[in-house]
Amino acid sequence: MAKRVKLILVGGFLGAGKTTLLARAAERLSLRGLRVGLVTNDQAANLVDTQLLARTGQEVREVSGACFCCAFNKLLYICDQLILQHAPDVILAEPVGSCTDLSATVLQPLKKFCADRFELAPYSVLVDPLRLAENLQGAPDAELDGAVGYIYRKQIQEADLVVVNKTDLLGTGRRDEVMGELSREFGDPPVVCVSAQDGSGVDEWLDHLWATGPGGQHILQVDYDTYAAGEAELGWLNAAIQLQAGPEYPWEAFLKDLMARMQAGLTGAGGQIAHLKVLLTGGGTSLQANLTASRAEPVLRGQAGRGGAARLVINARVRMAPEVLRQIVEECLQASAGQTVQVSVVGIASFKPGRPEPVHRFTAIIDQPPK
């Protein structure tokens, strides 16, 4: 048998930090002498994650228009193209953040039909500890309640490995509390702690993936009516915009103003922000802004130049009607631009995800051949 490619799927809810973790993992695996390919996934084109991961210097491909389970054949095609053209030792893949039931619909079919090509790592599900606490404690103002909260819990339940992210923001006592919460609610799943941002724990996580496996050891009972209802509560917006300003215009100030306006506008209209991610590039610079909850502070990373042409990509996942989401984003963009910045929309899509219709769904765990 030809050498199989290690396939690592990293799931988790919107805003958990999957893209940052994949970028960090690609860096660490390259230092180990391994060739890496990356696959992103979204319901529409113009994905910030794809552009961010391309900056790692690795080969990146995108499955857009549907989640991995509903675009299973496209996922296989993209992975096969990566293997044919770039011969990776490892492929890191990031499914849509509002998806669950991936063990039954993606991992088992991969083991059944593609055992000659892929060695599946344990399925990692990334968890933001602040969101976890909010969901488990059932706070009256929790943003992940109802059908959306159902998806969140199912994601953790099907994990082969729960990866608690953002531990750089936790003290030792709070980290122990998170572990206790996971144990009480989910029956002592295997857990590792990482900070994708500063890199701590990432090597230990990767070592675990190589020492254990295969992935897909849990198949859930999933109520697809509730699952579909949870996804339908989220308005989705992807936009690509060309900007033009005078030679000394401060792009960083523009992005900060835009994020503040969108946060105020969306929450003021009753929206709950699951994830708002914006990337501004131009003049050889790149500035990313992230907002992962309605009440959070936007986080900016990178740098932005001054003036001239720039490109803006906006990805918004907000609990509100997509037409309202689009209207607010467009109004905020025009307000931030004022009379100073010329705005040209290259492409924009706003919608609710359709009902999940997996290509395959297995009800039993498939064995994977040994290494």
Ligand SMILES: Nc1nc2c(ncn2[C@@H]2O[C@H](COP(=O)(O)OP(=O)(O)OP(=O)(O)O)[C@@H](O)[C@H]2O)c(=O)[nH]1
The other form holds:
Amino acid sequence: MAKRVKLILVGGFLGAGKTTLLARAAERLSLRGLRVGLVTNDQAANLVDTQLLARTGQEVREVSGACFCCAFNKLLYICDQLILQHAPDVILAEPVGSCTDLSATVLQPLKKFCADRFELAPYSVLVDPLRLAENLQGAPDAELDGAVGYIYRKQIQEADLVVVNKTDLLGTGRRDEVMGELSREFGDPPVVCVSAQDGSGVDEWLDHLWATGPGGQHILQVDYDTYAAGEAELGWLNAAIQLQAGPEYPWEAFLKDLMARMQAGLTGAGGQIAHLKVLLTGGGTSLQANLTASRAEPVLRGQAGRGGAARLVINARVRMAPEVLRQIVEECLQASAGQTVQVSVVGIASFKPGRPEPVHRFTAIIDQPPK
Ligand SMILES: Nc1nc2c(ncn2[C@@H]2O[C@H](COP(=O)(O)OP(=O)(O)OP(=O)(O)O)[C@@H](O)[C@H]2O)c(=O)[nH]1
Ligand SMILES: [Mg+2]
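In place of the form predicted on its own, output the structure of the form predicted in complex with this ligand.
After this comes the whole thing, all chains and molecules, with the earlier chain placed first.
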């Protein structure tokens, strides 16, 4: 039998740090001498994540147009292409951050139909510890409640392994509190703690994925009406924009101004920001800006050059009507550009994710045969 590829799916809510962890894992696995392939996923094209992961130097493919469960055959096709063209030992894949029920709709079908090709790692679900308590408690100022909160909980419940990320931001006391919240709410699931950003815990997490498995040990009852209602509360916008300015124009200041305008505009209109991510590239440099909550500060990483041409990719996931989201983003863009920057929109899509219609849905756990 041909060698099986280790397939690692990393889920979790929007902004939990999946892409950052995949990039870090790709780096660590390459150091172990393993060839890595990466797969991103979204409802539409023009993904910040695909571009960010391409910077790891590894092969990246995109499943866009639908989530993994609704585009299961496309996921298989893309993985097969990766295997044929690149021969990876490991494929790391990131499902859309508003998706759940992946165990029933993706993991079990993978074990059933592709046992010869893939060895499925435990399904890791990332948690942003700074958001956990407010999202679970449905506090009055919680970013996620109702149907979106339902998705959030289901994601954690179906994990084989809960990965508490961003531990670089936690003191020991807060870390203990997070563990307490997880154990109270989810009955002591296996948990590992990492920081995708500084790399701590990442090797231990990877070791765990090689020591245990296969993934998909829990199948949940999921009410698809509530799930669909939760996804439909989110406005989605993906845009690719070409910019042109004079020779010394400071692109970093432009991006900071744009993020501040979008944050004020979106929250001012009553939107709740789940994840607003923007990547500005040009002249061999790239600068990313992320905002993972309405009241947070945007985080900038990388660097931007000065002047000339630049390309902007905007991916916004905001709890508001998509038409309003698009109007605000377009107005902010024009305001930041003023008379100094020429803006041409290469592509823009804004919509609500459609009702999830999985290709497969298994109700029993498939035991993957041993190697
Ligand atoms: N401090 C800190 N920030 C992190 C860590 N991991 C991710 N982040 C930041 O969290 C934000 C979101 O990270 P992403 O990796 O884009 O999150 P994601 O889960 O892929 O988001 P979606 O693709 O929108 O679902 C970015 O600003 C990251 O830099 C971490 O370990 N520590
Ligand atoms: Mg991502």
